[in-house]
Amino acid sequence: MMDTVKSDAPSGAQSIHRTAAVLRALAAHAGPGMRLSDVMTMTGLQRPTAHRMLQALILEGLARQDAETKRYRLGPALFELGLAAAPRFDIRGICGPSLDRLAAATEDTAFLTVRSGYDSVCLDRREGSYPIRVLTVEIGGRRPLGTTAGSLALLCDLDARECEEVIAFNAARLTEYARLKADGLRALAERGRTLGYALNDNDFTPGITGLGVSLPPAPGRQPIALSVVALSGRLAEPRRSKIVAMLKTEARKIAAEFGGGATP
């Protein structure tokens, strides 16, 4: 069985853990959908599981069927429960006036991601005025860790033991998402520790690169990253440099909002 599924010890909880990764391959693919044989092979489930879990969710509406498509999708109470779970976890309202600056000031694209589980999530995004707008990662959208620039930083920020881990769990489905293999994201993970911010080049999207940086990991918070994707000839030296010293500056200021104010 090709296990999307955590690999840690589901005592007694296989169903959930099941559960939670159709959740994730369906907000992996929010946009188009999933046909059912997309969420075999994603989850590795058989075809008669991953049926009646859907169809279990379908009724819980956690999620929905196209009638004319068959594809599935995230239904309506997950968006509701996340609405209950937003007063502590929404830290749009903190990092949004960073993210403005960010694309006010280098006329490119800034986003705010943080890490979730294996993956990352794009939590935020703000579009510069340079009219050729690089608009790689919808909001709510999910990668595995690394294949973006902001994930990447965040993946740079984990320990060798951690670091390993995610990239083992991620080796097979690298590929949706970027022109790596595993030691390449491994590569890329170096260099960023090595460079002190993520460098983004893999040309899954040919031509455009990506800058992330995240703010010092502090205990209890879930790690969050700021980064800035444009064309690649907008961010060769010495405007590189100049990014990444704006996004360290945020990246600050936004560390320091959150040393007054309690995030859980």
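Switching conditions: you have the form predicted in complex with the DNA, so give me the form predicted alone.
All you get below is the one chain by itself.
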């Protein structure tokens, strides 16, 4: 796996990169938690360094260790920091009405996804009224970039070099979240660029299809995507094209709320 730490960075900056890498690793496994060996594998850090950093994060309340399982998880202080940042970056508040409209119009599940390094995070979702609901990602769930419909849209936005960097970094993790390998994800990204939207057509989970559209990039704002996920039979043509048009309309509305940007 690629090392997340920039070896040519100054010592102070390198410590920050290492800390961020450990926190992202813990966030990616928020449910089960992580063993020390898992943190080492995901970050590329040596055992003494990883252990020392985890202990420092625990002292600061940024991480915690389960007394019974000895697994590491994110700490409560991160929640406080998130609350402090929320008023400035109220992505959920701005995007919420669009999710409501998408879920109501499609009767299926609408997701709000943002990029976080090599990963994506589900910030919010809305469930439609269709009796069989597809809830592929929980709110707060972190996945390798490209392994959900929304995050695939974000991967499609990257230039060739950065896209390849992300895929190479996540190659060992792909089968944990989706039924594909690196070459398969490359093909999905290329298909998305050709179509003008991300399409997961039974590629991640049998019987499940997802459509994703990203917002145009804007300075100071995280990359954002909207998606709709449903049983595959519900997202066949011509309904698929109609829902893609809805997603693009809502993406334009959100971009305007944030202060503009080119339309998708």
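The term rigid core refers to the most C-alpha atoms you can superpose between the two forms while keeping them within 1.5 Å. Positions refer to the first chain, counted from 1. Note that the structure is predicted; figures quoted are calculated from it, not measured.
- L199 is not among the residues whose C-alpha shifts by 2 Å or more between the two forms once the rigid core is aligned; its shift stays under 2 Å.
- The Cα position of E60 differs by 2 Å or more between the two forms after fitting on the rigid core.
- After superposition on the rigid core, displacement of the C-alpha of V39 between the two forms amounts to 2 Å or more.
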